[in-house]
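Have a look below at one chain only, the form predicted alone, in structure tokens format.
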Amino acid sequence: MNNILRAKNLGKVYRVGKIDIHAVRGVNLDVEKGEFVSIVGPSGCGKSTLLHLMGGMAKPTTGKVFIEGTDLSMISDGERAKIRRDKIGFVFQRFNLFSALNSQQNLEIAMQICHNGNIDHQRIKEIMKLVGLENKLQHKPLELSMGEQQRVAIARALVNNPLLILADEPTGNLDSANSYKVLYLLKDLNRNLGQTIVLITHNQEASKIADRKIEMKDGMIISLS
């Protein structure tokens, strides 16, 4: 087995006033190199919280997260930030592109952060071609369709050759045609490049694009397939 990601007895509790909200409860999960895994469930079931825990963006209340065997709870905030920067590509529902910058510049910033200011322009062109947007390098987000914006966001996640991509509802703001394009782009990245992907979605149909489906309810994993 070649585990890239492991969650062990993972739990997250939020305190709201005098009430404890158990967002994630006792999750155990392994993701191996080259897998495409979907985590599906209704809104509010803890999927996005689980993704934030797995990506080191939030600290668990109980349990542990391991990235390539490194226990995220045993390293400093700076070391966790380095793992997020160097090993994980994030794709979100809202794209999170810089509106004042064109596509190329959005990718350049991600590359500069990871490579101490260095930019590989050929790599950027190759990744934009991979997502079918090689002719959109100079376009700003508002000059692109929503589907194109999400593909730029995927290109940004890929540009530093991450170990793992965590995609949180990447089709949530898209119509059915663009959702299809984004999902099959992710599938192609997994199939042709061996990119390891965890997809978070509330859409049962979208979840079928993955090789393995995990269902969540009330913060817990209720089925594995």
Ligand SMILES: Nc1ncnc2c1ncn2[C@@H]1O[C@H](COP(=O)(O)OP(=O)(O)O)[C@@H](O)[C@H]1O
The other form holds:
Amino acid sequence: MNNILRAKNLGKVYRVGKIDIHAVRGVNLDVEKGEFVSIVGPSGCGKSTLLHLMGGMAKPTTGKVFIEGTDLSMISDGERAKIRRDKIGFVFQRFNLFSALNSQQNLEIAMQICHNGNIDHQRIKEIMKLVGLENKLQHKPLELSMGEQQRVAIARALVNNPLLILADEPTGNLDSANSYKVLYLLKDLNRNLGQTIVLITHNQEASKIADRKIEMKDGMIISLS
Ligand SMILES: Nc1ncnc2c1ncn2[C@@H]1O[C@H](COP(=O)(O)OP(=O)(O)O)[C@@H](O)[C@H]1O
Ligand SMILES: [Mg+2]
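And the form predicted together with the named molecule, for comparison with the form predicted alone?
Next comes the full complex, and the chain you just saw is listed first.
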């Protein structure tokens, strides 16, 4: 089976005081194994909400998310957390690295969570090499450039060999040179390792790196290419 992610009539309403905010409305989307898909749209159009729904981090108001055919609404919170942990690698705009830990330790923590405390040091070295930072294992986040920090965060997302990478504005904090490096790193991971990636961005230029671009506006998908 090649379908990794399926969203069916997905909707999310936030209630703030007495106001309903329809952040995501009736989204249908399929992502197949090996695809590199971007979702692009202006700030506030519901991209992050959609990513949280797709990654099982938030529950939809309407509709369903399937990961490899498993309906996330039909399983327990614990089972959903396990799918999130074992199958999805998240990359965020703010990197979310532990600042007191060096690159290697940041990867070790991610690996331990998935593997009952076991650490494969060789794999950590290989992944850091893959992102071009094999000489930065001992550096803490503040001893790295912003672009390098994001590459460590991508390495962390890869460490457990995820089925799917969900990246939310991974270049949002980066200058254009570093954005370019991060986008081409994602492209390489997709091309060379067949890594399935969903990239979310407000930047039209960045979205072009993907093979398939989906445009979002006002919580809805307005075009598929
Ligand atoms: N936790 C929340 N509570 C209430 N409203 C929210 C929450 N998160 C997002 N929103 C609102 O939902 C809409 C979509 O937000 P978001 O998914 O963050 O969009 P994007 O990532 O495209 O900028 C916005 O109007 C935002 O203000
Ligand atoms: Mg967002």
